[in-house]
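Heads up, the chain below is alone and in the form predicted alone; it's given as structure tokens.
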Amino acid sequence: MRRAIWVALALSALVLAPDSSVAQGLPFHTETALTTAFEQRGLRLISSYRPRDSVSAVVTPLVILPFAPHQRVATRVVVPLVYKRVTTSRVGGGTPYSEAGVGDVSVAAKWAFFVRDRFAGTTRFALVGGVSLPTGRTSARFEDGSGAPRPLQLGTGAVSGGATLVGTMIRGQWGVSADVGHRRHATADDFQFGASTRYNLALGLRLPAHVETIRTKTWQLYLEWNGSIAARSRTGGNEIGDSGGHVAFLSPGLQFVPLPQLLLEASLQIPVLQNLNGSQLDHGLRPTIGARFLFF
């Protein structure tokens, strides 16, 4: 695990598209180091479907990016619409179950505190933070009455935070980004969700090979490689042992950008690596679309 996290950051070192994020360098799952366009003004609406054996959500996150004081700072407001369900009776002992609703929102802040740009590219390294907090509801029942579980709620019912250490390296039509984070939940009603770290890598192709002007119309094609190492969760200050693990995804992408100010793109990711603790439902192919608006 220590070595898949450590070859994310030694591929990040990699010097590989224009100093344009409308050009290169916005891959789907993977955050990148770049402030500018479409990180900086405007918004962004995907959703992604995550199918777990018998229980299903999608998730449809807003996110806004309003406050941008300098141009190497970006800030973000993510509020995300949930819808969970469960088909079968693996889980809540048979009774049916769906929720709808708000979940955490979050906020976070991105600083580029290393850019050095040259003809054609750009190599730049980011720090992001950011925090959760507790807006989604935990109170949601079954059918029979039986409280939830927390996994199935809209939010986790506690805040969180965390950091997350980007890399971005654009050369011509290629592209390269790597991220690693960290995050941690605090205790709500003597349940805590495990801390996690997250690790991403992205290569990026843009087509065509050069952009003549900004209304050129380009696609990217994008490959990405997305892990999540989570300790196991506690309730009453117990470990449960049906929980955490090793996960990851290899996730190819695409994105159309047809005009300026408009960006369009489509995920799947495939799961690769299932190394969960004790008994948990496996992760099935989670199919991604969504679009980004940038204010000018």
Given for the second form:
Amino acid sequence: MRRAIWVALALSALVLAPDSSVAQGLPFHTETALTTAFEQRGLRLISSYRPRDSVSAVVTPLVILPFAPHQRVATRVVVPLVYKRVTTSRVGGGTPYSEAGVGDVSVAAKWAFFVRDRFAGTTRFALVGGVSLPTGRTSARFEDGSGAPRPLQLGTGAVSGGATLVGTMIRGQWGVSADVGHRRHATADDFQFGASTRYNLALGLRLPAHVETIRTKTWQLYLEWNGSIAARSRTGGNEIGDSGGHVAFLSPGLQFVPLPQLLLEASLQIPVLQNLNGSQLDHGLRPTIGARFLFF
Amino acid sequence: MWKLNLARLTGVGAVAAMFAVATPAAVAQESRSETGPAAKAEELAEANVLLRVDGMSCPFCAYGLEKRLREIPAIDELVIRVSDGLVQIRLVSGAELTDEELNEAVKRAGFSLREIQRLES
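Moving on from the form predicted alone, please list the structure of the form predicted together with its partner chain.
What follows is the entire complex, opening with the chain shown before.
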């Protein structure tokens, strides 16, 4: 019965996709077509600092609970703990404020529909889908009582979801993963975030080249390209000029595996392309640290 | 303290023993622990089954395979050699382990079993 619930959850979630920041791949922000072992459970804790311009800051620790109800299916529940802070009156015309709490909880599933293993390597393709629920608060207000803009709220206020196609190829110590996904948001309170398409590419190098046993301590170096193209958001049936655009980050990262069931990681997302519509806050450097645990 | 930790960690002694047999690094390892690894080295020589597994690429990915295999009562000890795509298994004395059991364990771990070799111990 319990397994049936997980399978039903996985299948229902396949229709839609999660945010790239909760990618459960060995890379940081790019998905992977690899799945965890059958019935294997895990935990990923990741904290990402996401400043935009010098006037706002966002810290997003994420709790991710992956589980595999089948050897080719992996599910995950993501509970984001969000802290947002606005430090000047430039944003939204109000006074400074800060908000902290649970953001939008999402459920997702990954199905590896193509698997071709080989000696010390593999080629796999997977479909990832998920839904994000409006669990995060949207009632934040500036000190003068005016409502904060929707992008500054803890949650989006609306259901969203989409699908992502991902491919992973590993040959010896080298690995490459790539994904492309589309995400759409429902309308809530007469506001709709613009649909977005994200695309990611990750190149990984495992050190040492020869891994004697699974208890050999290993390092993994990554270089990722993380891109996102978003349409303008809409309110009152009209597009918001100062929204949407094309953003891309170059993201070097380092992972350390001291034990076969433990992975420590850190990465830095460097904004290299910010073709934003209208007048918007620029993205700053985004450092990320995290740890992953595997258990049954 | 170093010796004690090695002895307590399941499989680590066996891993150290493999170093001792196959690489110079193992010599150093063995010199740090005179009893556990040396004993394990003899035990490893008694491996009954050798699996060739495709798809293994990193320790973090292969952890599920070890957990799956250790759930099989007939398996006494095992060592996964990631880059070699090999799993060395020593069976419990008198126990039998079918190819189907091994294939199912590898499959559920998300990998592909290419070959099973039964070794004379």
